[in-house]
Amino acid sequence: MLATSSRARRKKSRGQGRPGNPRPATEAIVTVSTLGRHGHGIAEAETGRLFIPYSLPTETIRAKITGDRGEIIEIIEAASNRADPVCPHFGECGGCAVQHLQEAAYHEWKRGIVATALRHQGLDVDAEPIIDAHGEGRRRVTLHVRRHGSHVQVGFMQAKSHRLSNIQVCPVFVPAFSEAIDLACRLGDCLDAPVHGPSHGLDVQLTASETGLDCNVIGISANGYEQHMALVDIAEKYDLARLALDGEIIAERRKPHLRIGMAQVRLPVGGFLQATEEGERVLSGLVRDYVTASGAQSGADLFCGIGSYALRLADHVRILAADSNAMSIEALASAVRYTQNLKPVETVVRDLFDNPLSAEELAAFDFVVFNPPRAGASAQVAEIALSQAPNVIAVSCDPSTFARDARILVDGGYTLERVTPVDQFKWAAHVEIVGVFRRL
């Protein structure tokens, strides 16, 4: 039991718990009841609900309690589905949330995240079993680089913190990132020359393309000829396809390309790409299967990026592809120009948040595919709901905004027929979703 009186709890409103006057920690023995959507075990205590990272349902925990957060001191009784983490940095690095959960239970937990989001919006549809799309691992990553004196740290931010967790290995990386940590260290050392003073940190964006690593460093520009040449040497040493600073190309030894359908697409610097190659294959395969089954002849691909769906659909249907990122649209348009045997693909640079395609514009299409950022696409979805497009396929990386947008479509007369979760973010709390809507 927690030795915290009701009177003591009420003191928070008079100053305790505020910055500079933190509530003192206590200890308690609690039993974890559920696993929350962010991967934290949830337990009930006298003070209310507690969130305890790295704990699992049914476990009895001795925990250090501060506010609504718990920290494991001792696992008195472990869950039967507890697993040994595969990474030595698990528990410190904020990248993975649930390496301590056995695979079958992990898949059900992720499926449950989607089911809960749908239920909160009153949507009566069962999520299908989750599809594992980790494949060889993450082909896109952003490493944080910080310098302390002569020491360079590379890693990810700790959970709910701005503190950097220095890492040496990462089991979710593709093999092409085997030297990524060392590369980021070298870049941090090279770009933090004394003339710049103390570093506020850099971000190193890496993408594994078919022609080699594409590297974009965020937060600094090259300072003079010598530093520029030092960066060229780093590109040579690590056999980078391309090295850029804040989008400005420093060295392009090969053009970073990906094959999408029948097309070769040149990657824009820092452009969006699905996290894993297998994830892109699974997501685009689901979209293609649903479009093919509908018998559609023309459609719109909204928030299209570089064309992961449009280029795979254009071998048999006409496509309008729209996105606000001009570089991504140019990469897609260029790929279309140099690829034979595609149906017509119209590319449009358009901010679909502030200027969504109207219901009247959408009336020309047999289907609409949309894959927005994490915030969802409520303005565009409202127009789709008013349209007469018979088939809609929604792809999302956030269950809450997916369910919100799905509610808008259902209220507009669509039926949500299928919901398929896809896991390309292994051991993290993120999950992709593909939903199929029909207007009957």
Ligand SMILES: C[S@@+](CC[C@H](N)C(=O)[O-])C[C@H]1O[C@@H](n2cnc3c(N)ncnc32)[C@H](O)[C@@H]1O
The other form holds:
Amino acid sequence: MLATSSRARRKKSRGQGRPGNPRPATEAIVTVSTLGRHGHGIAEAETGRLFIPYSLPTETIRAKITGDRGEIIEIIEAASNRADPVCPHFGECGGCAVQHLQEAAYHEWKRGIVATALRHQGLDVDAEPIIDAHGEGRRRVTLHVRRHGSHVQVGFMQAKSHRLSNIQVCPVFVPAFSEAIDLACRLGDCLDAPVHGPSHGLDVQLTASETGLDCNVIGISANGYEQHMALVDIAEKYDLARLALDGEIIAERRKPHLRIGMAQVRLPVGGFLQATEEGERVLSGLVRDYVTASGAQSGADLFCGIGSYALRLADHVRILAADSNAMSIEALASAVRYTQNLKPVETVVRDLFDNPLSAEELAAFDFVVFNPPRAGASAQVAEIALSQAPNVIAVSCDPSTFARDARILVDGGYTLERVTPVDQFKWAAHVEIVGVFRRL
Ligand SMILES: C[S@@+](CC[C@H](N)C(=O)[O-])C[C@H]1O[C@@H](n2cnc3c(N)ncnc32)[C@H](O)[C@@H]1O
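Can you return the structure of this protein in the form predicted in complex with the named molecule rather than the form predicted on its own?
Now the complete complex, all chains and molecules, led by this one.
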């Protein structure tokens, strides 16, 4: 049996049915040549490139074509490495892009995304084999909640759409999220005002901490005493560590904590955290190994968040840690105050896009690690390229901006020695990268 679900086949192509933009659909038989970086099979047709979700290289597909989008009608010849998706929602839910490919080929696809981005920037470095960092699963998720009359819908957005897929299970969650969907449903029921037609909805952001679930509901504020008390009851029923609405704490039954290195960190509401515990362990382990091997004594951790690198490095090197999120910096500073035997850690709230550390400031350090958001760190990287810092480690969640920033460093005289892809977003099109640069 072919692995593509009937839902995948029912999925509407982009642009179809838009008022004022009707594009006639045609039918064609095509052969898929590559798997694109968003997980869509790509076929070269007479009319140009066709993007066909849920198809795989070598497959012969009967597809409904609208513009440059194809929708599988029938898989005439399936790829030998096609796999059965593990999730019943695959093909409808936009959370996962590639569950229909066997593991070795899936890993090679992700490594290839990084290799292609490097090649596009003219960087001649082989990406290493990808490290699987799924571990126990995603410990941080945002569930979307919408209410239709008395029915509450919970799930993730469909790919490239504003439509929500209702989900009952999610195989990428950590076991601590076993009641997450039920919880989100209860919160939607309690908070989202009944309306005629679909509501604007809300987002339920969940983090599995060591002391229980930390829950922040975004897009709504509590309305009156009764609703407040209903939320407190929900926090009790689901044994939440903390429940907040748009950052305002409604119930804190236990402080949400995580151990990082020797420190206990109190999580700020809604602050950044690597998606899986294993991802944090692998990324920080790679950073630590490179720093230790370099013999460095002091360094800067830029875009440091709550200190997943700084706190692990500070057992043997002095650190300056900078991030624009004041709550993350406060959580890190507090963890440092209460942890013994750390080397000095200086913490700074600083916008590194507008006000990057200058080359002169960076002169104080033996190494620099930077881990920016998806947009990359071009202003900061321009300063690093002018600096004499001997060791630079880039951690990134975006291959294109990683490669762009790497190009700036290489043009500034650094050698890109190693590129290690890390997979903490299993079955999604995201990939993390650790790059090591040296000024020889
Ligand atoms: C990918 S996270 C990395 C955090 C941390 N290294 C970790 O592993 O947990 C990116 C961090 O960049 C921070 N950030 C976003 N924009 C920033 C800016 N303009 N200046 C400084 N930090 C920024 C965020 O607050 C977030 O902590």
